[in-house]
Amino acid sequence: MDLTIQQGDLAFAVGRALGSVQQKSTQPLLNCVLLEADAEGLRVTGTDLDVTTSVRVPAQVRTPGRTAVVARHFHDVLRKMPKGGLTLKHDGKQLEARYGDGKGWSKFPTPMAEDFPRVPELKGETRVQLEGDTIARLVERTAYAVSEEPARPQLQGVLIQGDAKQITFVATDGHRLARAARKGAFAEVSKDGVIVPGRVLQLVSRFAQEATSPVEIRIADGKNHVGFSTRVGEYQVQVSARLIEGPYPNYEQVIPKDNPRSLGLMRTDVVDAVDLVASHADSNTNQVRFSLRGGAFAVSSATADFGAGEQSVDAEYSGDDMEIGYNARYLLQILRSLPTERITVRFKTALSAGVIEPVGALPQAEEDLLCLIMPLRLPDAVG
């Protein structure tokens, strides 16, 4: 392999491929990225067998070839090199990079590229397209709610459903739920949907924000793999991953249909209050108390170790007196995901799920968002 490439192009490709490389693996090649040079340029691939990221960038290839190189070390050295052209040559034993008009060079050992895992190819798959900024928003508004519990693998992913009217992203860990949708014809995805690992969508969101073409979502016929591909300027980026086997829980059953108590407030006001008062909360439960009495609203918390605090917040509430507890961390994640300044929190009892929704149309009128949070039991609660 012998080629010339811009330092910035190579650094972009290696940096993005690095997102699929494990920190440490017992299989040495999984600590590497694969470099493949051909007439179309250079493709850089990283994988942990479950998730694969490939990036194709322009290069002047004199001699095609392929080699593997330890990913993190190569990236650390590469990003310190000066901007401009550099040459890469592989002689079968090591990879040499020359930079700075020949003023500097680095050499890297290269494992046997022949044993590098094959990049998955999706054949006969379902295909739909979304704009990059749309995918990034749908991920941002849902992926925070995936479960971190290995015992519940289905909840470690985001359910993506489609029908003739919209595409929907849903995530829940049993304590909170987020559902974001975009209008459009997406019947190819099906109502049953597929479950994409949350960490995969975090990778996808990163390049989707930079995308200069729509992001194509491909689902293999067997519904065991998914692929996301787009262009970022001159770069072609693709992420492929194993899907999580279902079924996903029937989340629609847990969304309340009749929460008669409604609390209207300004989002930043309650974020600031919860964030401050949670400083006094128990470090395990992160519990804060919502107190609704005589039309007034306050957030409070009290523990033996961290003291106590309370803050009143301007709000609109006309229901019966009520007190309800929430996990402050979960609550803040939901509140910070909402794109409107005015929000509504709807309750039924102190032990039932609360629904949090933006007030008015979202900045993107064709999109929709609903969040749900389960309360924490307050032994002395009213309501």
The other form holds:
Amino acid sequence: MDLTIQQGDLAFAVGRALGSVQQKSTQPLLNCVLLEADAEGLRVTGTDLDVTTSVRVPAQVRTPGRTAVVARHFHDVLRKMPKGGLTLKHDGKQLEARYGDGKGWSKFPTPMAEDFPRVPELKGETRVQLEGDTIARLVERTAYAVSEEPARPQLQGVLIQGDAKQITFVATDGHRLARAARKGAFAEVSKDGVIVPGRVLQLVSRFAQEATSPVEIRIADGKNHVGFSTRVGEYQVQVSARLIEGPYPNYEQVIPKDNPRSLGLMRTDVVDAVDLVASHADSNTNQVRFSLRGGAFAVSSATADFGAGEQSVDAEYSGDDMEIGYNARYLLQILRSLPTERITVRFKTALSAGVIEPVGALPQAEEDLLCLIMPLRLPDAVG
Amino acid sequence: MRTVLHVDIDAFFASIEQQRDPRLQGRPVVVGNGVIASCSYEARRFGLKAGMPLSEARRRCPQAVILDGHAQVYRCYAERIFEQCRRLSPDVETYLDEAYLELTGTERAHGGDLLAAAAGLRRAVQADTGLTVTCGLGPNRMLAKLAGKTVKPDGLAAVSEAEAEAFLTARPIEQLAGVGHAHARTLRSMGLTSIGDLRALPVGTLEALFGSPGRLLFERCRGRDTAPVSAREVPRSLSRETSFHEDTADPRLIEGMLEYLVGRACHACRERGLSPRTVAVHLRWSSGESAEQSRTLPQASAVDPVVLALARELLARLDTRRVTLHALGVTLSQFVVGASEQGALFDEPEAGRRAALCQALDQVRGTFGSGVLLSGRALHLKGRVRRDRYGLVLRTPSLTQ
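Could you output the structure for the form predicted in complex with the partner chain, given that the previous block was the form predicted alone?
Let's see the whole complex now, leading with the same chain.
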């Protein structure tokens, strides 16, 4: 392998490929990125067997070839090299990088690249396209709600569903749920949808934000793999991953249809109040209490160790008096994900799911968002 | 000036047994299983003391009456005595068979004579329960307890701040709070035999010897102890354990007992408004070896089926040896106070029903006694373990919180 490449291009490629390289794998090759040079340029690939990121960047290739190099170390050194052209040469044993017009050089040991896992090829797939910023928003509005519990692997992913009218991203951990949608014809994705691991979408969201072309989502026919690919300027980025096997729980069934009590709030007010009051909450349960009394709304929390606090928040409420407990962490994540300043919270009882929604049109009119949160069963709660 | 009262129930379990069965009065009585948990003063004359193996107790005192004990009964007695204590002071810190009362600031309520108040408490306890308690008054917890120790049983003593130093000087080193067998051996090997001797050591030396507790010893040997008297609302852990009447390998009996113990432990949590986050199961085999494993629940919960599911998982992982089981226990810890259970989106109806069921079970047991209801696998224990109003009569009932 012998090529010339811009330091910035290579640093981008290795940095992004690093996103799917594990911190420390017991298999030495999985700590590496694979460099493959051909007539079209250089492709850098990192994988942890579940998720693979590969980035193609322009390079003048004199001799094609492939080699693996320890990812994190290579990236750390690479970032310190001067901007401008650098030449990479692999002689079968080590990878030599010459930089600064021949002023300096670094050599990296290279393990045998033959055994590097093959990047899965997506065959006979379904394809849909979404704008990068749309994907980033859909991920931002849902991915926080995925479960971290290994006991229910389906919930560790985001469900992506499509039909003739919209594409929907859904995430839940069984305690809260977020559903974000965008209008459009997405019947290819199917109503059953696919479950994409949350961390894959976090990776995708990172490059989707800077994408200069729409992101193409490809789902393999067997519904076991998904690929996301796009262009970032001259770079081609692709993330492919194993899908999580379903079935995903029937979430539509748990979205309340008739929550008669509606609480209108200004988002930043309630975020500040919950954040402050939660400083008095137990660090495990993060329990805060919503008190709705005589049309007034207050957030409070009390524990023996951290004292107590209460804050009134301006609100529109005209239902019966009630007390509801919530996990402040869940609440804040939801509130911070809402794009509008005015929001409503709709309840039925202190024990049933509350619906939190933006009021009015979202900044992107063709998008839609709904969040659910289950209360904490307060000792004095009435069902 | 600060005043703390230490109340210690004399030969607690043994005295209750003697009360309940007059034939035992005046005879050496031992309560315990495997080892002595408590023994009467008659038995102590033979050199018996708590923690001694029963085999040795039998050798030293063949005429001793050895009893399994009735944990629930003891708990009731203790609660009645602590109730009397709470009439003296709002700050009462209770243990199994002793209590600390913060009397500072209550002088006027007691007519300025705290010694008389303590004497009154002793009379009230005797009249109410027939048991004798030893009271010690002191300017802090440590001195109050030590003062009591000098007049046991059925005594009353006071140490004032001025007397503290002289009072402590000649006491053997083992009597200092924080000096156990190991520390005592170390100190005695250095020729330090009394609390007064310890004062010769600079704080740095004590810290080098015992780590940070060394600083505490430095203070305590001078009669200084600033620890407050505080009712611990949240116990560190809560356990229910028993040995089997006969070592067993019968999975139905083992799982039945696990379910029963989990039920009892969860009930105790709910009574105190606590939800545990960590569940531990420990086993002891007939070979004498033992093992313990613990896991954390995703959400704190005191609901039987939730805790049981995890406990069963732990049991399955632990019980891999082909040896009969001698004892089984469940420990719940890392409590969240007044925890409200997190609602669940997908199995909410079930979770709601479970919470309601637990509440109903607690009410039934509250009215008719714990023994009237047995759940699921615990039914396998029916007919194999004796049952009374308080539940199954376990072989080694847990006496701790």
